[in-house]
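Only one chain comes next, encoded as structure tokens, the form predicted alone.
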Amino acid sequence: MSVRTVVQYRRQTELTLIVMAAAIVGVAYTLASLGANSVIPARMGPFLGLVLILIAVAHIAVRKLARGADGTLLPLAFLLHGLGFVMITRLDEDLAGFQALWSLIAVGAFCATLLFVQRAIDLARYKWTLFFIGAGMLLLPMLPGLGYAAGGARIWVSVGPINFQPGEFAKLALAIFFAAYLADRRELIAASTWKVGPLRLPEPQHILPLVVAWGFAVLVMVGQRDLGSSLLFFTLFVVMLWVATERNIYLILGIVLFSGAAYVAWRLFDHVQTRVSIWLDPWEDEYGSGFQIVQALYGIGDGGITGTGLGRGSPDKVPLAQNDFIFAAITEEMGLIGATSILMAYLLLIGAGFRIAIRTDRTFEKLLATGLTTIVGIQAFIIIGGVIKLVPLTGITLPFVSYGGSSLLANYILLALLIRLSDAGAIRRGERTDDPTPRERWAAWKLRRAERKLAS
């Protein structure tokens, strides 16, 4: 198959899939309005227009800037985003208006990321800059007058009329830092020449900066009572270290350390004890601390196999259903079939991310693809597991689906980075031509100009 044919096939596949995703979202939006009000939604035209504009802009950006990339990532993200938007509209039309605005900004950030990050390897040069940016973002909510607490966690920052969670962007910056540092030192870390009892560990000077960065992130988030993000950073670090060194001991150590830390947190912090108590028996205080999870479980039970029908359920009985509990709202109205569809979309997205990691031969890109995919996978697992009472509820957004501008913006930047990594792999495998970037063209022009001056 020729290079041109491979590129055309991927982009045509992507276009076909996003048209299908748009059709599903359009039908879901109509059904939700018919179910709730028995009328075709009055904003059907603007809604479809917004969906088509977003799809067209994002698809054209990929076609122009990363035409060799995997053709499934963007449609899967759009499907999750669209179904989440339909449910947010169903729950609160005012919030849906804000989510629509954030959707425009997120797609703009997606295109800007593809435009400015034209070589994924360039990100590795700025690893320490990104580390300090990430660390600064983690500390922002703790600044008096700037940060504030909501829902028990001090993770929000208010700047004028804009409220956002800087931790959503810190996780991207720190994932890039981890990937770049491990790519530089992976052989020294994997050598593990320092013996501590029966264990063989890396020399402290090689692993210490990484451990300090990880420990800082986890401690700050524990201090902010952001347990979900703490678990996310812990898992991200352990998985990337395991992939970089290919030593199973790090997974075992990670499980042991996590178990110990979880026990200590349960003993020391009241809010952790409350979360565990709710997880074990929410009906013990079903009108108090367990009210939210109990209502969500009733809703999931009412949904059954096929759901109550979009617009026909009562997901608004769950407090803040548009955030942490949007999966319960979807399950109530779309049933087990709808919930399984959401899970399948995440599994396909995660599978595509790990396929990018496997197919690349550059360590930094492999680790970064692994880290970004781990963020999506663990985040989805934590919140879905919390909603269905598989694990204690930690309070974290469902990627692309939950209401929230910070989360949506960060996830679209993450998606753009995965698409860039996929395109970089396609270039090295010869599946598309390697065109010079504007910066490279500018450098080549300056070089030719200097050569002409020397010659004259």
Second form
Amino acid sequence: MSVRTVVQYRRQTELTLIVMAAAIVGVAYTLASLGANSVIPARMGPFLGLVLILIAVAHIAVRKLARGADGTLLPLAFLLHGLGFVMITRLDEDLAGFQALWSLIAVGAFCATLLFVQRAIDLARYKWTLFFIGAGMLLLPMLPGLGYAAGGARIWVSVGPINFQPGEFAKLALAIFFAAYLADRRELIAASTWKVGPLRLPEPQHILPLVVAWGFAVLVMVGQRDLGSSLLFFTLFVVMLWVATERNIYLILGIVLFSGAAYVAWRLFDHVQTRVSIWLDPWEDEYGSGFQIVQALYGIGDGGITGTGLGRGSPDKVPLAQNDFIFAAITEEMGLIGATSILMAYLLLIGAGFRIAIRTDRTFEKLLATGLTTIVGIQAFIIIGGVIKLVPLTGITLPFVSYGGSSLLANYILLALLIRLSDAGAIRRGERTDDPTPRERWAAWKLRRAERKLAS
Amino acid sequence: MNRKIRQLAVVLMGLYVALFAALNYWAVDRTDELASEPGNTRAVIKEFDTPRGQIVTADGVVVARSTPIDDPESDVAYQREYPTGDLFAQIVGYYTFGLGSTQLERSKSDVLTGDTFTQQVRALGDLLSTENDQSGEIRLTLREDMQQVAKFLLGQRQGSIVLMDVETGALISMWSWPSFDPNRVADPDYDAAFEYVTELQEDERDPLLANAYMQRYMPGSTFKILTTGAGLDSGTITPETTWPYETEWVPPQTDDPIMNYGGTSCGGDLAEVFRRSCNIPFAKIAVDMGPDQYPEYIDRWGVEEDVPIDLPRPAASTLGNTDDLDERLPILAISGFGQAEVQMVPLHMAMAAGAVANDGEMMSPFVVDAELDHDGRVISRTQPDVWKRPISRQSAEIIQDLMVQVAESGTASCCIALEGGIPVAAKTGTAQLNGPGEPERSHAWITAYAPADDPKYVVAVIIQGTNAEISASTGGRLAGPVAKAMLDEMFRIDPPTPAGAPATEPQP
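Switch over from the form predicted alone to the form predicted in complex with its partner chain, please.
In what comes next, the whole complex appears, and the chain from above leads the way.
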């Protein structure tokens, strides 16, 4: 009997879980078609083929490039992605075709990220480059001629035939930058030597990142009318600052700053007021601004505990259900039970992410894992909470589930980074051998050759 | 930092618990409220997306059905259709996208859509087959051919015709004019449908209502059936009782005399005053019974109670305000022959005559014969049910004789003799609506049953006194021919077994 290592078990678990996720998605796909048309879906073959290819490619990539990583991340992402895909297919066949293509590209980007980022610390090295890329991407939609608004928010950029939301990538770049920046400077920022009345604050130059982040959030909120993204960015920054410095004052300061900005924005801007009044009572303008959320709530109510059954509800009553409101569509047809399983999948993903952060002993990796996990957790919370009227509705995608190329791509890159961080932790704990990467081998070979030249 | 990360994890978990709680709130606590929001069309769309069963008459004519919509742009897959137009509109009602549903379409919706418990259980067997149409069917007791006859006979005159099976209470025909076209109400063009319905609602003749059981009218002399029953059962009168010949009689507490119809001199024994439909003797019966006893015996007929039909919102016949009747004896007297505040539902009049024909047992009327599932299996069949026993068998037999004489030589003799000499019994009524100084207006009534010796069908007809021409005639002359034609047609379809002949044995 062969002796199996922890790492081998992890990959075995991952494979088993992905196959289970694929089975669930396959059954859901068939049921959705049966429910709507009483026939086995015509594209069953291509669909299953695509699922198997994606699974095999991603799983093999993890086996080859990050074999020590946590085994639950990929299956959870696949489950969310697959259920979202089933719902998109059920809503709009044409969009499903695009989403299939994007799925291929996203899994390709996942593998590429694992391949190119073989050492987590490599990311920290390019922190300023990433900062400018991130900031630039965030501001890109505001450029005249390039950016444009859709659905009230100016978050889109159009280059030739390709439309994308640069904000989805900006959040990754800025998370990496912030983790690196804070890893270097956390002690300085945590030290409070500047006295302002009774408060003891860090030196002004160290508090700057918080101010910059706040400025960005306000800029995004005002310039792009994108409350969701601005809330997401700001939460990300404040949370990372708080975790890095372990000082509650940053959390409090962040909440105060954001509340202030939100209040001013509410006083000054119509669209913020509209959002708030829809949140308080969507029925006040049931056929106008409140239409989407009211229809979503009708759908959720209609679904009840067990749902109407896939293909049997009318989630298409909600305008653009495949994007921000896909959670309402899932709840309608899969019920409270299906919606809860989506919530559980996010919770497990968050749990896995924080476990990576806690188990690694390197500050940068800890902060990056925390940041990336926070992005997924908060983003899902903001949009799900918005759809079910728990928080004001903001246009933001549901990670892995919503229709959209930029979102899917960015989230798979995020997933790859988390897997990379997890693998790095496994190496450090000695759970797997630290094999040199091809680049390191090449560098070593060059070094040996130089030594030989020197010796000769 | 690990402590903060753990705290962060707890916070995020708290947020997700909040999501779960909010989700429960909408998906479990608030489902009913959400479903009943006026802006929520999901339930209606779902209903219109699934096939809905037919409503079929006893003679096999489809009066309501769903047809698939070809238009791929349509929100829904089926459209409701009423092939017989206005003929059954008041019984079947309508089932619409924007304007709700009424009558059987509403009350039997469960069966039509396949949502009854029985259908759901039977559907479990089809779980693995491709069959997902579970719609049920409603089989009516009403006959399309007899409904056509009723519609033809009434023509453009306002009124109602009810034809009922004496022994079971099953309705064979129930027609009121004006009616309406349910196809126009179910028009997918909401604006057009809304305009039509508004027009119908504003029409003071109430075309949307089945006047035959939802409205009540002054009955005139047909009410003497009830008064006679009350008098006989209470022992106030017997068949041997006689009344003096007189043209007018002044009841207590007034100076205004009561006259007979047409101011004639009228009197004699019970058979004669009933046959000639004198007013004074029946006024005297009511006064003799008194303000306590008379309403009590009348109420035995189900007056003041909603007619027990298997359709929504039936009306109740009424004797009017019976408080302080001892101080209003003239009103009591006039009530005795069906004037004053007395009002009868046309269907109830048929039920009253039916009770006489049925030896004193008043049956509950019904229009739904059976509910069938998708495979034609019976889910439930209406069982005949005795609603009231208003009079004794002996009193019923006495009144039967009285009504036969009305048909043979009384106020109905002009017009009720049936083809083939089938013996018939009847009572006419001419309800005078006008107060002093108003133009003459009267409803023409008749109720009749046949064969008189072995009653099978009872008919009640009211033609409303909407114009002078109608009002100038009497119930016998105006409504009589309608009742005769209804019975003649019915016996053409279902000939009676000759009196005395043994019932034909079913062939093996």
